Structure formats: C-alpha cells, structure tokens
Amino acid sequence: MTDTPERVLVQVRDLKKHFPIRRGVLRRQVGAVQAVDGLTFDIHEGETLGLVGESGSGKSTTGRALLRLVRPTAGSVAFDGDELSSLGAEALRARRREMQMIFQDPYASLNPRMTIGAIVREPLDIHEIGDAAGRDRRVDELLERVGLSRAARDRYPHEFSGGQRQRIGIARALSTEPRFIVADEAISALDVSIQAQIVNLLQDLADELGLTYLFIAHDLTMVRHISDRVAVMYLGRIVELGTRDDVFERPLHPYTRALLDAVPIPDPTAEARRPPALGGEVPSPADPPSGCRFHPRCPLATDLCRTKDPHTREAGGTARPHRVACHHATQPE
C-alpha cells in the first residue's frame, strides 16, 4: 500500500449505468435497472481503492463501466487525463493495454480448450506485443511471478485448483504491463485458506510493479488488509468514502456501521447471541425508494430521509477527506 498518493489516475464523474427493462411483443422500454446511479470519485496512482457493499449494490457493474466493458448510460470516466468515451476504437484499444480485470470466477473465466500458456499469451498476441520468442519468455516470467512453474504452460485449466486458476487469471491480467487493474470479487470464489494468499500476492505485485487497484469485495476483513481507501456502495450510490482507518474505525454512515457489525466474531457463543446487524432486503434497483435509498432499513430514518436525497458532504478525515451521504451521519460513540 502507498502513503497518500496524489496523482489521479482514474477520474469518475456522475457515472451512471441503467439497464433497460423491455416488455411486450415490440419490446418497448417500461423501466430501467439503475445499477449505477451517479458515482463520483477518484483513484490515485499507486493506491488500492476498496469497493464494498451487499450483492446487488452495483459494484461489479461499476468496475466493468470503468474499463468500458459495458458502455455507461451517462457520466465520464477519464484514465490518466483521457476521457474514455471520446476515444476512437484504436485509441481505446491502446488504452486497454493499461487497464485490465481479474474476474470473480476462476473456473468460468479461463477457456477450458486453451492451454495455460495460450491463455496468458493471448493478450500479447491481440496487442501484438513483442515477437513470438519474446511472448513465450514473457509467459514463463509471468507464471513464475504468480507462483506457478513454467511447466504449467502446457497444461489445461481443469488440471488446476481454484487458487491456481486465479493465479493464472492474474498472470493474464499482468501480461500487457497494465497500470490499473479491477479485481472484481477476485477472492470470493476461493477457499478461505487460499484467499489470504491471493490478497498477499496482489499486494506484493502492487508494491513491485506500482499497480493501481479497484478491489471489489464483500469481505471487509480482506478489504481492510489491502486497501488504502474504502468506498461503501448501496443500491447504485456511494454512501461513504474515506481512508481505510477512517471508514473502519470512525464510520459515519449507518449502513457502513451495519456492515462492520455483521463481520463474524471468533466467539461462537457471542456470535449466536448477537442480534442481526441489518434487517430487510436490498430494494430493487428498478424501483429504488424515494429520498435516501437506505431509509427503509435505517434505524435513524426520519421524514427528511424518506423525502429528500442526501447530498455527499465532507466530514473531516485524518489523511484525506472523509465523505458521507447521510442526513444524520454521526461519529460512533
């Protein structure tokens, strides 16, 4: 991790991604799923920004929109000063070398018909990086860097464990020497015993190669371990954003506190007696609540919360601004 980096690498402004709902023979649009609805944040060069929230909050769609794997409905994403939506096909293709993704499912994200060497080499072939011999050497170097032997290159994905497959996915993401990587739930499909190994590998690679990460996860323990700053997402919106220490030790938003209260504790008896940290279900992003989207589940909700959408405001911060979108945000006692 890095000490308060200053240079902005990824700049996101009012990002939206709405998926149309179509019905009838003519497939007329009758609504929209507001998966991402107005995100504004920066990711600084060399830092890891953790993005957390419940399933259905829009985390994965955010990561894909940043890399232009899905086209945003509105808003802007700039990478190193270049607005991605204004780039032509060739310019965007060149930028894609610098932006890669590590996918959630190491079983589904690798082509079972390709050898490991071909999988890792494929981005080098697509972007025409180096000659044939140079690409082969690069594959060997990458496999060794992620903790696999060169002999793995002639084998197939089904011959490897989940943790090993994720290492292969990481090697593939590193092949074009990217500067920015979106790790989309990269550890959630792995055994608990393997998760820490992958997170430590990602950290080591960031230190060695100067990588910048958007680390999407729901495991708050791992997010706290790897992240410099943390963004908390709920129903398409960022409700809190601050340094790791500020968010974990001085949470301001009631949703953030509920997520932290839900982290399991090692005492089984105390865990069994503990009341649910957060009741209810996440509302549908196709029909979000009026006012503050969290108000149907919030213990602090008032009439103001039910009618008025809270603006994001700064609330101090130890190293960087600590931002929160809540009418009644307070420091915990």
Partner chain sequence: MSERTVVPRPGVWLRLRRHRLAVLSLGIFALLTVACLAAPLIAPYEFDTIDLASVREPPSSAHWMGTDDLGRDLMTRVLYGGRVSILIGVLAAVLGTGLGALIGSLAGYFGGRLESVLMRLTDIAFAIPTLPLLIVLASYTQAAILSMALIIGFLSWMTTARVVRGEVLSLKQMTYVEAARSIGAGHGRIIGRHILPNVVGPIVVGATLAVGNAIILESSLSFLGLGVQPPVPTWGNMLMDAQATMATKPWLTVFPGFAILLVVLAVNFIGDGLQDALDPTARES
Second form
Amino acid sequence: MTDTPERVLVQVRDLKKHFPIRRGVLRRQVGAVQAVDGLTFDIHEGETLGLVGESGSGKSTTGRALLRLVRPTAGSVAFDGDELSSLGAEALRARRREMQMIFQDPYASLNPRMTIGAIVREPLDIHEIGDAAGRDRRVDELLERVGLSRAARDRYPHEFSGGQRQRIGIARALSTEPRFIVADEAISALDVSIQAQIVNLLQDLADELGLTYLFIAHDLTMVRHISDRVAVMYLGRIVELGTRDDVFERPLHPYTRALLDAVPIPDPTAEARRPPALGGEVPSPADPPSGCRFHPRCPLATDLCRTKDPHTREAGGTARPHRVACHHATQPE
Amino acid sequence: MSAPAESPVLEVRGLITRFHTDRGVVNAVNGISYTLAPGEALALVGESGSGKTVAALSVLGLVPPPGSVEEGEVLLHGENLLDLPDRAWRDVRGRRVAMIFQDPLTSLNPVLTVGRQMTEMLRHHLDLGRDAAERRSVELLERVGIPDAARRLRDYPHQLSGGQRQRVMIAMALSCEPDVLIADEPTTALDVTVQAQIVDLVKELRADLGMAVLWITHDLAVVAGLVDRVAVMYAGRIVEIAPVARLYASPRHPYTRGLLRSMPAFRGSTGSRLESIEGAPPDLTLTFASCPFAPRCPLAEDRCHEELPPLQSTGAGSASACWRWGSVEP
Amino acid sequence: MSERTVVPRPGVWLRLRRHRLAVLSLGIFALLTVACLAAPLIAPYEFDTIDLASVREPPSSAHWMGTDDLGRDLMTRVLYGGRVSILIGVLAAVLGTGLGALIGSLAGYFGGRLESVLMRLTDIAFAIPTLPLLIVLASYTQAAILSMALIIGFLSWMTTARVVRGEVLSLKQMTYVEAARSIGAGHGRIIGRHILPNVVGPIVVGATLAVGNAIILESSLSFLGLGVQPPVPTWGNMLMDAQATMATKPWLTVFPGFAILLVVLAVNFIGDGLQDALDPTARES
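The form predicted together with the partner chain is what I want next, because the block you gave corresponds to the form predicted alone; please supply it.
Below is the entire complex, every chain and molecule, led by the chain shown above.
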C-alpha cells in the first residue's frame, strides 16, 4: 500500500448479473437469480483486492463478469479505461491477453487430453505471440518460474498432484503477461501445506510482475494474509469494502463481524472465547429478503432494515475510504 | 474429559488397511492405534491421502472394495468388531457407533422425504410404531435446531440447505443415542458461518448426551475448540497425538508444526510470507522403512532417512513419531 | 522440428501397440482387407464361373469352402464379397459417425434454436423406419457400392448425434472449457481441441458398431434384391442366398457369416484399443 495516487485498472459500476429461471415447456421466464445485484468498486493497479462471501454471495459470478466470461445484465466494467461491453468480439479477444483467470479446481481446469506444454502454450498460440521457437522457450521459462521442471512439458495433467496442477494453471494464466488476474478460490481445493506454497508463489509473482489480483475466497484467513483491500459480499451485494486492516480489525457491518467471529482459529484458548455462531443461512438469491438483505439474520435489525435497502456510505477509514451498506453500522470500540 | 483409568469406549489397535488396486497395493492405513474414552472427543487430522477417512471407515467396517482391513483390532467396549458377522455389524452401525459424512446429500435418498427416511430408521432400530417414530423424528429435528420441524419432515433432501441437511444427518445419527459419533469432515462443504453453527451444535450435543466423538478433518483450526485430543496423520500413520492445548502450543512433530505454520495468523500482524512445507505427500503404494516425512522435513538427519521412527511418548499424554521431537521448536 | 506441434500425442501408436487384442485385430482386419482387394490375384476361380456339375459341394481340396447352388467356388465369392462389404461397412460408418459427431457437437455446443432444430431433425430421422426408406432410395439409385455406402451412412448418424450431444452438453460445463474461453479461444478451437477430443470414446464406439451395422444393412438390401446386384457377391447376399439351405448345407452360411463376425469383432477390438490409446489417463497395463 502506498500513498501515491493510484491508477484505476478495473472500474466496476452498478454491475448486475441476473440468471433467468425458466419453467415449463415454453421455457417462460418465471423469475431471476440475482447473483450479482449492483456492485460498484474500483481495483487499483498493483493491488490485491480480496473478495469474500459465502456461497450464494455472487463472488464467483462477479469475477466472471469482470472478465466477461458471463455477460452482465446491467452496469459497466471498464478495463484500463476501455468499457468492455463496447468492445467487439475481436477487440475483446485481444483484451483477454491482459486479464486472466486462475480457477478453483485444478483437476477440472486442465484439459486431460492436452500435454502440459500445449496447455501453457495455448494462449500464446491464440494471441499469436512470438514464433514457434519463442513460444517453446516461453513455456519452459513459465514452467520453471512456477516451480515445475521442463520435463513436465510432455506429460499430461493426470500425472500431477493438485498443487502442481494449480502451478500449471498459474503458468497458463501468466503466459500472455497479463496485468490483471482473477484468482477464483484458487487455493481452496488444495491441502493446507500446499495452499501456503501457492499463496507464496502468487505473492512473489505479484511483486515481480506488478500484477493486480482479484482474490476471491471464502477462507478469510488467507484473504487477510494476501489482500491490500477487502470487499465483503452478501447475496449479490457488497456490504463492506475497505483496507484489509479496516475490515478485519474494525469491521462495521454486522455481517462482516459475524463472518469474522465464525472463522475457526488454531488455538484452543481463542476458540473457547469464540462467540456463538450467527444463526440462519444465506437465503436464496432467487428470492432475496426485502429491505436490507441481511436483516433476517441480523442481530441489529429494526423495522427500517426490513423495509429500506441501505445505501452504501463512507464511514471513515484510516488509509482509504471504508464503505459500508448498513443502517446501523457503528464503529466498534 | 475423562479420567485416564476409565476403560475406553473405543480402542483401535494396530489397524492396517490396504487397497489392492490395479496400480498396486495402496497402504492407506499403516498400523494406527488410539483410544477413545467415554465422552471424549478426538480429532484425526490429516491432508488428502493421509488415510484419515479410511481409518474412520475401518472402524465401522465400511471400507469399500478393493480395500480391506488386514490387521488390527477395533474394540468397542472390549469387543472386537472385526470378528463380528455381518448381521451383528449392522446392529453396531447406527445404533452404537453412528457416522456423519462430508456430503449429506449423497447419504440421503433423494426420492424419499426426510420424514420417511427418519421414521423408517427409527422404526427399524428402535421398534417404534409409525406415530411414535414420527413424534420422535420431530423431537430430534428440533433438538438439532431445525425450525418448523414437523413441516421439514415432508421435505425432500434437495429442498433443504446444506446446513439443514447436515443437521438432519446429525439428528439421524443421534436417534439411537450412540456411544461414539464418527464425523468425517462434516463441515468441509459448508459456509463458514454454518460451519460454526454445526461445530457449536456438536459441542452442545456432546455435553448433553455424553457421547464420544471421533472428528476427521483436514483443518486444524476447526477442531481447536471442539476436541480434547488431536491425532495428526501422515502417510497412513499417526505421527503425533497430544491433548489439544499442548499440540497447538508446542507441537512435537515437524509436520504438525509445518501445518500450523502454513496457516496465516488471523489475529495480530500479518507476516509477509507463509512458511510452507515444500514438496508433496508420498505415494502410498510405497512402504516405508524410514520416516515418510523425512524428504520434506527441515530437521531430517541421517537417521531419519534410515529408520522408521515409532510413536514414542513425549510426556503428558503426548506421543510423537519423530527421532528429533526434542528439537521441534514451537 | 515441426512448426506447429499442436497436438503432441507422443506414443498413441505405442500405446495402441500395447493393447494386444487390438494389434491382433488390426492384423486380422488388414489381412482380410488385403486378401479381398487382391481377390482377382489370389482367388482360385472367377466369382461368376458356374459349374453345374459340382453344385453345393462341401469343402474339399478343390473348393476349400465348398461351392454354392450354382457350383461357384465359395472361397472366391467370400473374397470378392469382402471387397464390397468391407468397403460399404467402413465408408458408411465413417460417414454416419462423422455426420453424427458434427451434428451432435454443434447442437450440444451452441444450444438454443440450433439445438432444437438439429435434435428434432434427429428425432424425425430416428422415427423414419430405415428399411422402407432404404428400399425407396435404393430403387431410385443405381445399386452401386458408393451410393449404397452413402445411403446407409446418411441413415445411421442419429445415435452418434444423440450421444455426442449429451457428452458435449456436460463437457461444455467443464472448467477447462471456461478456461479456454478466458484465454480468448474461439468456438472452433474450443470444439476442436477441448471438446471433441474428449468425446472420442463414444465416437469410436459408435463408429465400430456402425461398421457391423452397415454390413448387415447392406445384406438386408441385397436380400430384397435392392443391394448390390448378383452375380457380384457380397457377404450379405451370400448369406441371404444360403438361408434356405442353412440346415443341410451349413458351409454356405458359415463362411460368409464367419467373415462378417470376424470383421465386426476386429473393428470392435480396434475401437477399444484406439479409445484407450487416445486417452492419456488410461491405465498403462
């Protein structure tokens, strides 16, 4: 984190993604899953923005909408000043060089019938970067950079462990020298001891290459470790956004607090002091509650919360603005 | 927590479970032993491939083919379950030892209502009439914190949320008041707030019902507030077992220490790099004449590459399978 | 060094070679095909030489497989018949499976209206009884080998189309397909490199089954007098001719029948082996 004015790399305004629910023979639309329902935030060049939330929060859809792997229902995503929805198919393809994704499941994200070399090389082939020999050299370089041997080139994904496959996925994402990477639960399928290896690798790469990450995860411990700023999502909305320290040390939204309280800590004495868990579960995004979407589970909820959707407002913040969408958000002492 | 003199409800001795696959023999569980006192909670912690789930399934005789328990004893109140005929097994499962799984959706029949599945099980195990079984089902669901229990009985499993399904599984597991509850990663598929709810529920039920709990997990954090003792598994062996406070404060095996260190701190300062354990867990088709962790171990010396360390006492009810346990820094 | 080592599949051949049954089958299939193609050179008689002095003779040293009801040498006819049957079988299978794979993958991948149209078309094609249609078509065309293969091929793509569509629907959801989209891959590349190679199993199975099917369909047509016309022999029309004397003169059915069985089995085992050889995750035995 620096104090110099930052360049906005990804600008998101009022982003919505509703998936239609169709029923019957005529496939008539009977409703919509409001996976993402009005997000506004910026990602600054060189930062890691953590995006946390439970299932149904819409965090994965957000990542995909940013890369235009799903077409947003409304709102805008601008990458380095270019509004993505205004780009034609060819221009968008070209832009994909600069924005890449690392996927959750290292077993499903690599084509089982392609060699590692072909997988890592594919983006170079698609974007016609360099000549054949150059591409081969680049593949070797990338494999080495992510900690694999060159011998991996001629082997197939099933010959590798989960952690190694995730390294291959990272090498593929890096091949076109992107500026922005969406890491969607990139470590959650891995064993604890391997998670640390991959997180360290991601951090080293960010430092070396000046990468910008959107780090999507449900594991708050890792998000706290890797992020500069953190956004907390609940049912398609960002309920709180601020610097890592603001969000984790001085959470404003009651949901953020409940989430932080629920995180298990590998320390029996700390666990003994853990407050009782937040009741209820995340309601269906096809039929979100009225007013504030968190009100049915919220310990602070009042009539106001049941009827009026809270606006996002700025509530101080130490180094950066700290935004919260809650009628009753207060600074904890 | 129980007095050490009390005879254990469950004792596992020298358990060896192997899978005879086309690729060779997979040594999933390589001679593990532990005891579970009445009302005690023990966590079996390990990464994928550590053998923790197979170790749990072995206790209930549920190891799927081509695997089988090849050696060892599983003593429930002193009676070796592995000697039981099939019919007697069925009586043990569900009634005296119950198990809940990671994915409740696959353990529930999708085409039957929750009520039907619960009442059928109650009628079978407890010889209850239809009405009594239904009343008992409602009680059980209320007991595990499912609101509007009578209505939920008419729901199909897919109509419930993940947390509710796991509650239903717990309710079914409790129905016969088992002596031992085996929980195989029951919260891994759940959201963090729901995970906390389930952990709280099991803690509360254990206190009320006095059942012993064997909790299988990959997550050292989840069980920190839940169990009395923790056994850490690696390559099919228990490499360290200790009372919970001691294990977290001063691990006596470099693998345990590595696991703890590779998790970022959630309170206090955020270090810039995590301490990771380099390399990957070994191939279980191999058999080990030396310490299986030695290739990844920062403390490994010649002896570690030559001799297999036995699980030896490190005092205060703890044991470690490391030649150099005295040198492991907290 | 090749310029574009796009699909480096080192060892597909090597892997196939390890599949003993497939190698054996490949040998048998190749031998049969070569023998049939070389029929004019190796056959002891002409396929239409009638010898009424030796009608329906059992196998002997002069006629290894015996003679038929016009005294023609059966071995000669089996060899000549194979030229037609194998050609029609393979050609029709390749055509039908190719068409099916194309239609199925387009329907599955693009979905929407295209899918509805293509799949309704498949349903309709399925609903039309094959044999009557074949009869109609065959009566309008010359019963040449090529047109027979085309007709049979065009009538046997539906199963493959359905199976492939189903597979594509599930493969389309795989993360690696999304990953390909995220790196900017176009539809052609996604279908060609990420989807079709992973459907190769059902396609190969479909193709091998289609070979046998086509040989048999051709024989039905021959039987109805609509296939390849006598005196040109095919395994199908030989079998049909011999139907009446199956009990008394078994060699007349056994030899052509065995030839069909051999080809169909061989093709099936080759398909099996190919499927494993093309799958890098298959266990190496």
